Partner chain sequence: MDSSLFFGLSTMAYILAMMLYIAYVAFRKSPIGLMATAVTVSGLVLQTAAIVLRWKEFADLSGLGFFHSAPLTNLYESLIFFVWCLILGYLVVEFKFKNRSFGAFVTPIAGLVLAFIDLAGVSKEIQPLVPALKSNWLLVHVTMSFIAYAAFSISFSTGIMYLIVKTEKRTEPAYIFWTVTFGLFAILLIAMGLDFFSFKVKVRPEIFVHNYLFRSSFLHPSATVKIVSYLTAFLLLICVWRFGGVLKRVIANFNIHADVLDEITYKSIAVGFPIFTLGGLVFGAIWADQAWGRYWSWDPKETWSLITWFIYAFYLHGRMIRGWRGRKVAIVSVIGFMAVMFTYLGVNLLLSGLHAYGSK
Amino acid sequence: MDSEQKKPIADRLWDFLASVKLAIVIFAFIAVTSIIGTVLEQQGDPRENIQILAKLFGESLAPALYSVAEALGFTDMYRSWWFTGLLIIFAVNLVICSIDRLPRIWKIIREPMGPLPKEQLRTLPLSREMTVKAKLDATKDALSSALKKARLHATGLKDADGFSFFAQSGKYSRLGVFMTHFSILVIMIGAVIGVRFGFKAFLNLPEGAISNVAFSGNDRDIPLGFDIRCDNFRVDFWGASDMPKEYRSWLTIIKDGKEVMRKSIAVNEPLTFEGVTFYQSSYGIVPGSLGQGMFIFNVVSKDGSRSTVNLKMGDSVRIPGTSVSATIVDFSPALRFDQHGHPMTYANQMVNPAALMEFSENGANSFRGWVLMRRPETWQLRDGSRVEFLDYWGVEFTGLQVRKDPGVWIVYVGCIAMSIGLIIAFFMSHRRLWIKLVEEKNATRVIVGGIANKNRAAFERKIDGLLSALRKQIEGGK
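Could you give me the structure of that single chain in the form predicted alone?
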């Protein structure tokens, strides 16, 4: 304790920043605060976060807890000064730990190998000894062959009392931990760049609409630097159910007044342009748009004549080759018939869209019928002609998640480096082996010593296999 107090302040500060205990404490703080940041939606709607807290702690405590969390920066945690400070301290700790330990490790890596006295070999962590009934030269040749088969590139050297072999492998595996430290720093740098210079936003874009901004959780406009247009949106369902199978948007990117990119996106099939990525997230009906959209029909006569028409509510179309005309008089986004056969709308989404059409021939003999988009059997008319309901365009919006993360590729590089570093650190080891051959009367004593910084058991098995192969080779040669 007295010696610690006698140290200069700079040395004590260095020891503190190089401490593994400090790394554990800082990492624990980062982990705990990150859990809170995961529970609370970052830059999200205060009402949604209060609802989350109400589920966890009750409605009476939720508003007060939200106020505390907001004051401490937990609603925008990854941009807060204190979280950035934790990352900086953790980074400094990693760098100083590496600088503090690297010279000693590097000295071990660069240390040249040479023969060791037999007395010292017997004191090493891995030590074996046996006698073979063969002359020194024959044993040396057999051992050299066994070492090659074991893929150990050993150096041989004649000395005063016999012959020595020494070899090592994996000496640079000691740097695996430093590569892991480096990868953590790279990942942190990439994450900070992504948080500081990127954004996470949303955009509800109606069919046919164009936007050059997205919106953050606090409704702040975020310029995109280009225009994006929703050309179409469509939902496919599982069979006759109302469970969505896939929802897909057809988008166009417009830059400087020119269409530069078109792509259809679905869940897990995003569009990326100039570092901004658009993910398919949700969909819905634009408020007040029902009755204002464009009906798209294929009108097919009984002899196969076909035409595609775009109609508004109240518009009429004549069936090719006939005197029959059809007029749109009503629409339902989700049509169902009750037990009495009366039509009803059972949902506010476009799950079973249907158009009520009035058919007449020369202005007389009129009748009505519902034409359902998802029920082709309702398209067939009495005379064999068809009215195919293809789409009701301009009433739905596509919900897009919009993200820009300029640090993502740095994070990917860091993750790759971390994977390599962890493989080296956990599955490779620095192994050093010494073998001493001492000639005795009509025999040779083989003394083996080894050191492994990791996975000692595997190295021990390798030494035992080497000695077993040596004995078999000498005995087989007799």
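Positions refer to the first chain, counted from 1. What you see is a predicted model; the values in this text were computed from it and never measured. In this text, rigid core is short for the largest set of C-alphas that superpose within 1.5 Å between two forms. First, how it differs from the form predicted together with the partner chain.
With the core superposed, Trp250 shows a C-alpha displacement below 2 Å between these two forms. Once the rigid core is used as the reference frame, the Cα position of Leu157 differs between these two forms by less than 2 Å. In a rigid-core overlay of the protein, Phe74 has its C-alpha displaced by at least 2 Å between these two forms.
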The other form holds:
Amino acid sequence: MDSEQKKPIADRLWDFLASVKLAIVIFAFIAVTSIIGTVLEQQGDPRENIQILAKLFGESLAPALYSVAEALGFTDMYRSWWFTGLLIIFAVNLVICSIDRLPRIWKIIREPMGPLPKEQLRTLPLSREMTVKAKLDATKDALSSALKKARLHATGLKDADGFSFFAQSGKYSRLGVFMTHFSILVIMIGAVIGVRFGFKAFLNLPEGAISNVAFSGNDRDIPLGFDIRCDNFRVDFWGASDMPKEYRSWLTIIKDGKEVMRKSIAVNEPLTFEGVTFYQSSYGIVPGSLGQGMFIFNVVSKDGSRSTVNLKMGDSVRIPGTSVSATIVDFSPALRFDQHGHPMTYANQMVNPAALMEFSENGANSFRGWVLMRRPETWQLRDGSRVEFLDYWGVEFTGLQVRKDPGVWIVYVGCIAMSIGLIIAFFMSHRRLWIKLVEEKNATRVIVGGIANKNRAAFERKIDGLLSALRKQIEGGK
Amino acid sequence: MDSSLFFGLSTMAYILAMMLYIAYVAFRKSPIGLMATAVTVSGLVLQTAAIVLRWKEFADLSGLGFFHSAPLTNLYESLIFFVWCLILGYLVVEFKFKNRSFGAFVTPIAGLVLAFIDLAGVSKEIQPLVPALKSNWLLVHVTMSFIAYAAFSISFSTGIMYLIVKTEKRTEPAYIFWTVTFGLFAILLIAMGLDFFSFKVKVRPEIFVHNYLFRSSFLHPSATVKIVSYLTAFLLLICVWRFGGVLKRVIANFNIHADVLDEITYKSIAVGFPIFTLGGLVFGAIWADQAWGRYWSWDPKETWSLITWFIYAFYLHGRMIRGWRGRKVAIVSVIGFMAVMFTYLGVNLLLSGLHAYGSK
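Next, report the structure of the form predicted together with the partner chain; the form predicted alone has already been given.
Then the entire complex follows, led off by the chain already shown.
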């Protein structure tokens, strides 16, 4: 107690920052505050959060609790100063506790092994003793071969009252825990670099449009340093349902006026150019553009000759080999017929695009019909020719998540280091073994002592296996 | 041949095994124990067949190929896989430690999960995959997470057993802690059992409720039944607290040394923790980075995984460096498992987030 008091303040601060107690308190703090952060919607609508609080604590308390939570930063807590502070203390604790412990561990690793007196062997955590009916030399030889069979590289030494063996394995496994701690720091450094030197933004790019900027949350333009163009966007659905199976954008990167890269992206298949990565994240219809798009049809005549045409709303095309011309008069992004058979649009997304077409022969005999992109059976005309609806282009935008994160590789390196560190820390152990042979009358006393810093039971089994092998060899050889 | 038939059979086998293990612990007749193990093993075989069949059904339906068609894409499939890992892990422990009594503490978790599937109206349909789940990471991330969850479940069971064996006085906090946890667990199991019998056995088509969970007890339409349920639950807690010593004697009869329980708890966490770190957190982060461009976004699922991670890190530091043994760390292992359950189910059912597709 006294010596604690007399320590200079710097030492006491060091001890405090290196202590496991601090680590445990920090773990608890991060965990408990994080729980609050998962209950309250982060950066969410205040009304929603007041509702959540009202459900938990009652209507009367909710508004007051909300102002307290907001003042303390709980509505955007993972970016609040105090949560960052907790993470910094966590990092400092990791560094200092590692620095504090490393010299001691390093000393254990570097310490050369030597023989121990038999009194000391008996006090070790693992100790065994037995007598074998054989001379010292015979026992020594048998033990030496048993050790080799057990893959223990032991050193043998002759000493005053007999013979000594000692062996150790896995001494560097003691560093696994440092590797794990260090990797957490590496991950944190990578994250900081990502936040400091990278950006997170989004870009809604209509088909056919080009952009050289992305937009961050607070409507700030972030120059990309190159142009990106969306050539096409397409959604595939599961069977006849409206559940998207895959959505894909065909993108082109243009740098200094030259097309340098073309790639299609989908969820889980991003595109990276000059450190900027584009992720497929959402899609939708550009507001006000619904009638402005380009219909892409394949017109196939009775005898099979086909031509691709691009049409705008109101345009006409002549079906080859006939005098029939088709005019696009209406469009629905999601066509359905209600119970009276009237056409209606049931969604704001292009889930079932359909064009209403008017067919007429020299201005007479006209009739109208819906041609649906997802229903090839609606492409067939009465006279055997076909209007294949391939795409309605220029109406949808692709929602891209845009990110630059120069720190992500450091994070990954940290993750790999952490995995290796944990495997070393949990599945490997530092084992030390001493065996002393003492000559007795027509027999040899075998005294064994061992230390394992982890998984002592397995080491115990190994030692027992070694001793029974030794006994078998000696008694079997007789 | 249909996977659902095999799933149904394996569910019945596990519920039967649960009853047999409990009977074995209560009556200590070794034929019952042998039967319990046999039933569990056959349940596992049936369930493995069911999973393989469902995998094939899914691959045929989606046309995505083998590796993208792992049946791990919704809550139902993940619950089934969790039970599979748990039972396999348990059988390994039973075989290694040559003791069947843990079964009475592990199989009820499986029973609870399987009852939950039916009662909470978890959809069993094979559902089309949302684009975010179409990734090579699905298989590794989910498989490793659930292996870790199963390891943590075992540590929970042995942790509770340790507390049962090691506590003496009814007033000590560790005793109160385990009786309350154990009591709540038993209440959950009984309430689900009641739901099961009142809604599944007696098919009552006039009541069309999708979610049966607690409808026959705590969420019963009649106020009287509700009050009686809460009162009974409270009385049950008191009973467990008052007669917890009986349970202690039952376990003591099996000659399991408390140190063995402590060791199994530690070992399951020592296996679960690195797997959870690598498969759950690291691979999850890599996948999120690929799908959404953010390796970490503090969404509730991620945050709760981190909380779970911190609790087990706390356990390991307490045990390895502070030298805590026994009661203190056993309590932490029990709390850790509660965090696991919340990460797994609570987040999906109660909180929103990017993992919302796991909710139905």
